[in-house]
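This document opens with one chain alone, in structure tokens, the form predicted on its own.
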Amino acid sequence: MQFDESFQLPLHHRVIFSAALLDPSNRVLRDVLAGSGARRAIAFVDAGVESAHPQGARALQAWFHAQASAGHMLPDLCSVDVVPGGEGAKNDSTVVDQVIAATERHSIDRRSFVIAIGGGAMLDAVGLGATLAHRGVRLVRIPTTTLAMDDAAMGVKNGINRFGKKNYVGAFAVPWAVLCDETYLETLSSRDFRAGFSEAVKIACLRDPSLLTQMERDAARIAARDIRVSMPTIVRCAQLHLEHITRGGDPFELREARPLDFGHWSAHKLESLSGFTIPHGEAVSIGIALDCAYAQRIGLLQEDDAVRVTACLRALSLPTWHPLLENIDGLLRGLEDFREHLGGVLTITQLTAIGASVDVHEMDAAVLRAAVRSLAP
């Protein structure tokens, strides 16, 4: 005898970009806690963030507070911890189960909440931690830099690394709401503000020429931190993330192409050969060049886009080589890692032109070495 059963959960994914999200005032953070029934939060603010901006765990407390003040039925915030940020937040399960314990010791339910207030690394562990609490605490998702903003936070991902490899171990889960602040991103440094702008030129390539021409007339602008050119990329980018985990059918990656991969296997090994000392999004910045390199020399991608997409990224100050490049051994690697993650069949996305892409379910080492030796100074 056998069963078989299709269904769908009605899932919901709620972004919002403000500004001053903990002025007494900004709505935002209210409607979103008010009325969901839940008594009581707990928050995490990641260490670079506490550390940008001073009193930021009680600022939290006191936007709390006055709501209270002004009569506003929210939860009750029990506690504000400060948690290691950066990729050093997902190399061991401290940060989850510090998440895991607190929601024990404050009687945290599955309709109450866990705010994580940081960076793309930070927020993928706090999540993880939230996810497993009672397999499913509900997560405000508060991002705090444009990578986090413009990609990292828009996923339905959690994880961590485990083994040398990049989130090894995680879970999917659809967060409450992604509350994106602009402010956070005036204490950024300059080289972590342009680093998220790799995943726009990514998503741009994938889905939106235009988002790419844009990026190439305002390059210089976005990488002098010009907020006003900055943050519609950023919202765009976003936006475009969005679309394609809401309506791209496959959500939970239950399939084995990933699109918005582009440029990532080779990112992801850089970051473990690096001891992660290569930042995200400059590692994804140097994938992408690899990859339309390598897409330029088996014929995909014409010449004239390649050099496009590798200009575009090193006007926005973003690097195309690292040192780490030459060691094709361990990037081959990286190949049947991304293979052993996908689900058993290698498949990598490359351009075809700006806005269109094909799989590829092997890649040729030569040609590798011959797209390597092209992007070295």
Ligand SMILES: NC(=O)c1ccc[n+]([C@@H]2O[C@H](COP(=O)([O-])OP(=O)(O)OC[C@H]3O[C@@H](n4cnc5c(N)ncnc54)[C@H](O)[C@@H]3O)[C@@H](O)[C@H]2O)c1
Given for the second form:
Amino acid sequence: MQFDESFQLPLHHRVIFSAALLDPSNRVLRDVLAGSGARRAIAFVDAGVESAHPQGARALQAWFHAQASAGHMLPDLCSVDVVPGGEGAKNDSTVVDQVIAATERHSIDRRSFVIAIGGGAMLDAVGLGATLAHRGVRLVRIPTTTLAMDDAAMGVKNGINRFGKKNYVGAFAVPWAVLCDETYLETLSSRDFRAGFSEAVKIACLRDPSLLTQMERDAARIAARDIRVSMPTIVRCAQLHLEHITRGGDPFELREARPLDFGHWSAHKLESLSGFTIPHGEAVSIGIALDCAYAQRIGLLQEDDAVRVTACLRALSLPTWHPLLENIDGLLRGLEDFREHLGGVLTITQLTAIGASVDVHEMDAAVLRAAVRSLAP
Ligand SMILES: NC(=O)c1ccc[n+]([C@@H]2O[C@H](COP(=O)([O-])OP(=O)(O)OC[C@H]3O[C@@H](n4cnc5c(N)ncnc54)[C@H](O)[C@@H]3O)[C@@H](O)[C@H]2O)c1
Ligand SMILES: [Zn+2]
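Given the form predicted on its own, state the structure of the form predicted together with the ligand.
First the chain shown before, then all remaining chains and molecules of the complex.
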């Protein structure tokens, strides 16, 4: 006896950009939580947000209190815990375990909410805890960095690092909602603010040449944290990531190619070789520059285009070099990590023009060495 049934799931991905989310008059969070049948919620706040931003744990508690006083029927906020932010949050299972323990302590059921306010790393770790408890509790992500708003929070991935490898343990799950509030960005360090724009350069190179032109024009103002020119880039980048997930036909990455991971094979390896001291966004910037230099050398990409992309990254004050690039053997092990993560044949996305790419299945060590040399200061 054999049964082969195909089936589809009705998935919905809701992303809202709104300033001053925790202002009592702002309805966005209320509308997301109300009418959901949930009786309870627990929240986690990135320690970096908590120490720097007025919209931290207390503001969330005050917001729930104000809604209840105004007669709005919302789930009870049972706890707000501050958890470490940054890559350290992903380097062991402490945060994941903390989330799972809190779900048990507060009788969180599958209709309850886990609200996570923080950067991409903390969202990945808290999201994994929420995905594992009861096989999936509703997750509301409130990203507080440029990179989390334009990429990480849009994803349907949660994960932590193990064995020194990025995102080795993780799970796919679509969040209940993603709520982006630009006011969080005010307290972000300049380094972390700029780091998020490497993902915008990445997706512009792959999907939207006009976005690259816009960033070339606005680079100095973005690097200087001008929020009026930065936000449209963040929103467009988020939209392109969302479109890829919802319309690209492979949200749970069953194929061998992972097209949006342009520049990421070396980025993930640089992060791990550096003991996770190079922030993801900076590693992606270096990875993009390296792949452009490589693609130019094998005749895939015109020199003008390669120079353009690298110049844009530099104009955004993003790095295009790190001494660890000289560890070619270490770097090349990143190719195998990348292949192993996706399974099947090694598949790396390389640019052929701004807005066009191709999959390649091998990379030449000697060409890579020459590409690295060309980026050295
Ligand atoms: N799940 C996905 O699809 C996906 C996609 C892209 C990236 N990521 C992951 O995202 C992570 C990088 O995220 P990131 O760039 O947001 O950095 P991050 O989460 O490491 O945060 C950087 C620092 O900023 C602090 N911080 C966060 N918000 C702040 C604020 N508003 N004010 C002051 N400080 C604040 C944090 O505490 C941390 O110290 C990486 O682990 C990467 O792998 C995941
Ligand atoms: Zn990335």
